[in-house]
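Presented as structure tokens, the chain that follows is alone, the form predicted alone.
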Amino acid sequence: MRFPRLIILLAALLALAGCSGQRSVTVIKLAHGLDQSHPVHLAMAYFGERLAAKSGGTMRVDLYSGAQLGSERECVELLQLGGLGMTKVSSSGLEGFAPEFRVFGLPYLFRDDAHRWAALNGPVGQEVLLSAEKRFLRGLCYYDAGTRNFYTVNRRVEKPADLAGLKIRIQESQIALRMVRALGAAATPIAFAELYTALQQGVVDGAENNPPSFHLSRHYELCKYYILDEHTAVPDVLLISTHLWNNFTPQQKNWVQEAADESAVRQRELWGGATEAALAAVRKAGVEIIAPDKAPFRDRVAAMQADVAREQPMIGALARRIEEVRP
């Protein structure tokens, strides 16, 4: 059960934080599940860095990665008990947090990335942002996760009929499980700490993620085909706890800000570079790399995004705006 492990979870970062509650150094903890090489990882660091040199100092980052405080979740819960300063966690997680949040999850939704960053880093991007505060969690800017695309263990997959039957892992998401329904998988959400265990024992027969991770988490093992089917661009979100950002001064909060800015701008400098390589290595590795048409997997999605629109007028609304939205 979740709530005893996060008793246990609370009571280390309570101990921790006891460790340095002597000194003048305010420190954040920021934890997530991610390898140490990840270009996420390494943009965290960098806010780490620039925190430190912006406020002279007097602000720490300690990173905790690879799922060491904590599943995605737990973490995200963690932020909301007080118990931990901050985290990294897909938009997708947050969906059961902020509805707003789903509307990322939507197949297709951005035309490219020039329009993809358009809309994030505009009002209806921030707007979404910042919907979580009102549940303790405050999103300080968006890291890029590229796009997520199938990876299957022994099956070919160049067309929707091709996942038929297949069992893929999906982050817990309703939106993420509708799509892979309409495109004629079975959605089985798995926390993707015990994916490879997953793929391995023929729990799950595939998955989708971005190629850094499919890379370095390495299901590239396990998997032999990787699909670009490119059906959703779900951004990473640099999240803090709403209970340490208001006891923060109005200088610190500007502080932190401007790192996480700046975070963000050499995360995605390191992101291409890092799906390059990630896509060189996999196939170097023997993993056969697919592009298909694309135009069958959004004819096989738009009912469910019309049906989505409908009965959440929220999330379409919000779909509509980020359309509009113009480079």
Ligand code: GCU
Contents of the next structure:
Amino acid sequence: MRFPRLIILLAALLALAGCSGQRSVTVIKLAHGLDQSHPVHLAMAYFGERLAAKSGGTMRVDLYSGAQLGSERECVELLQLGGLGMTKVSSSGLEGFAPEFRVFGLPYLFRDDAHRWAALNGPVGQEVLLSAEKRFLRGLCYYDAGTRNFYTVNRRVEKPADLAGLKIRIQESQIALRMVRALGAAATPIAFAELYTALQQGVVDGAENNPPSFHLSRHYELCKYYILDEHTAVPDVLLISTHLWNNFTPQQKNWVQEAADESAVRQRELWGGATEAALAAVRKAGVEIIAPDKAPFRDRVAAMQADVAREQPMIGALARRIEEVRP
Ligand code: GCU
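Can you swap the form predicted alone for the form predicted in complex with alpha-D-glucopyranuronic acid?
Below is the whole assembly, all chains and molecules, this chain first.
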């Protein structure tokens, strides 16, 4: 009996000695609400790869997709409490945490993609990105979420008047609420993960989102019309809890920021193809894609835009600065 015990003790000591020579690994949990084949998820997987490479394996990202750890709002709240390291949400979902993000919910804010990226990557975009830091949320980068378009279960929409009386799901965003009302429909905030059932049960008659999210959420199984009115271009945001960030060494902060920036570049490369593929897939499944004249939509929201700018001067000022950006 004594001999095996000695061996066990020795083995344990050796194992311990082995451990002391190993570097510890900092694991970052990153949770979000999208599907694993979504270009935004693929970009976050790339973020993890880059971070592991830069840190020589001393930092690792564990990804949790599909709202496994909660809705966007719940994940943001977990970051604030320090219970989760990172998340990725739509800017719209941040409106309640940092009002600056409301500016991106304004319809037809960007003239085109070049204008949008010059604004997001320039001083005004970076200021908004860091505006939630006092609320324990540090923005690391923007991801492309394309343009948002209406989709409906069974109403063919070609002009704003066709939206009259429809119940449209929105994100938790007061700007989206005002926009949908200005277009003549009723707005109902619902978490993204609960929307499939809400459409199925007739709680809402439609929603709005970019093509990859419309496709990968399988909402197209229930909604037969997708209307390319391109009312907003609300970017996604990669966030880290300041409870975690503030404990990093300057070197770790650099690695994380660089990996995020590289993932943002990769994500924008993936976006165009993913959008085309999503539109082709839903069309094949029988969805009618309608390309309406955008002018009547733009006209219908003009007064609402002016009201927001007057009532909320900080948002008005940000919108003006964005307008002045020249790519
Ligand atoms: C986009 C965005 C998601 C968001 C979703 C929504 O797809 O990328 O982060 O959850 O819109 O409408 O809720």
